[in-house]
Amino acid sequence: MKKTLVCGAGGFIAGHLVKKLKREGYWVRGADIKEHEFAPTQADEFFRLDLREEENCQTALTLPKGTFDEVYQLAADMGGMGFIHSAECDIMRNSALINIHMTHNAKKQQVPRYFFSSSVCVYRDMKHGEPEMTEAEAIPANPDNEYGWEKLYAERMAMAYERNKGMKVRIARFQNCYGPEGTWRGGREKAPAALCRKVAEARDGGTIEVWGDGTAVRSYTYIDDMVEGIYMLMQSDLQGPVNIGCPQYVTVDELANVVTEVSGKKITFRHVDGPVGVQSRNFSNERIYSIGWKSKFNLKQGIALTYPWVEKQVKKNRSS
């Protein structure tokens, strides 16, 4: 039985990853600064640790005997666009500390295989209709936000440890990920969860606010597709950063229309000022396709699974 450590297991993607690894027969230790808010961890054991502290990274990585076969590093200080633009210093400091300590100590513990979760935020702003951007085109670098700059630095550090220290490293650049059991309120939620919440809270025939003019283009990847991509990449021989994302690109208004269609309500949008981020995203997924991964959920299918969960949280919050 393989033994693995999942850092950030109290969060959305890593929480789902723990479930995936258990289904694959792994013994799993989760580590995070907090317990999962919506789902009891399915890890064999969970260590509540602040991974900004080096000794806590060492604790998470230490087994009574032997070492972990794999480490998945998804712990980060992050959230939706509102949080990314309002907490730049915290994001850069906290995530950098986690990644420096975890990468270094994973190598000290002789972990043979290490996964790092990066982001398409490492790329520059794109214009509507630009050709797909490959992983190599993140350099020369010009990320739109500090979250992307920190991710780019952490990628380079992980690759340096692979070149110089012999630890096999796999790096995924995530596109926007959504699904049940993710943050849906409080400022850290991503656009799909935020729009699901707004529609769920609105009366039929009501109006919701949408940040920006609604024309920004994004791709949204359903959580089951994302964790399958993480697992397949970790088992593969693909070195260097790899984009993982659904090839269906939509505007923010199109995303909002899908949410309202799934809800069965008639909703009007009112565009307001707010942090939107880049104008457009359009990335090549050819590297992840080369190992047999393809997204199985289009946006409407994924929202049809996500909206009822968010709606249930809204109703539960109202009654509490």
Contents of the next structure:
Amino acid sequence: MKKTLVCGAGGFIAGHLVKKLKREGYWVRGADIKEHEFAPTQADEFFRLDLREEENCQTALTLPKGTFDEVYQLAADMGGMGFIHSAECDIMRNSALINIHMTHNAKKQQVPRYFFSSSVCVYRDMKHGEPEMTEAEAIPANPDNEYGWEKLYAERMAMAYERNKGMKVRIARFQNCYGPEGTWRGGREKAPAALCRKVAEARDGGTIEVWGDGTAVRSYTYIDDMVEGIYMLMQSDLQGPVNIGCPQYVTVDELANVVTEVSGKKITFRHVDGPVGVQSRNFSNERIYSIGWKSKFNLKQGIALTYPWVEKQVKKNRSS
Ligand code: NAD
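Now show me the form predicted in complex with ligand NAD, since the one above was the form predicted on its own.
So here's everything in the complex, that chain up top.
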């Protein structure tokens, strides 16, 4: 039975990844500074550790006998645009420390395969209608935020360990990911969860606030597609960063419309100032397509699975 370590297993994407790896027959150890807020872990064991500390990374990576076959590194100080723009120092320090210690100690423990979760935040802003950007076009770099700069540094560090130390490294640049069991309130939630919450909290015929003018373009990838992409990439021979994302690009207003349609409510949007991030996105998926991955969920299908979960949290929260 293959043994794997999943860092960040108390979080959204890694929590779902643990379930996928269990279905694939792995023995899984999860590690995170906190336990999962919304679902009990399905990992065989769970270590609560602050992975900014090198000795904690060593503890996470140590087995009674032998080494892990695979390590998935998804732990990060992470949130939506509101968080990314207000916690620059925390992001630059905390996530960099986790990545420096995990990459180095994974190699030290002779882990054969190491996955790093990067982001399309490494790319510069784009204009509406620009042609697709490939992975190579992240350089020369000009990310819109410090979160993107930290990801670029961690990517390059992981690639240096592959080049110089012989550890196989797989790097995914995730587009926005959404689905049940993700952060939906508190300031770290991303746009799909935030809009689902606002619509769930609003009365039929009510108004919700939408940050920005509603024209910023993004693509949103449903969690099951993302986890499948992570797993397929890890098993592949693809070196260097690989974009993973649904090819359906929508404006923020279009996203909000899909959410209201799924909710069955009539809602008016009031555009207010807020941290929106870049104006537009359009990325090539050719590399991940080359190994047979394609997203299966369009936005409406994914929101139809996400909205009821957020609505349930809102109701639970109201009654508690
Ligand atoms: P998340 O916040 O739900 O998960 C990250 C986890 O890392 C959390 O459970 C958190 O407790 C843990 N963590 C933070 N600091 C830690 C520390 N010092 N020690 C141990 N654990 C620590 O976020 P997510 O959406 O699941 O993101 C997972 C990865 O994917 C991150 O690297 C993130 O940057 C990347 N990513 C996510 C998206 C997205 O849309 N969700 C997009 C691009 C990239």
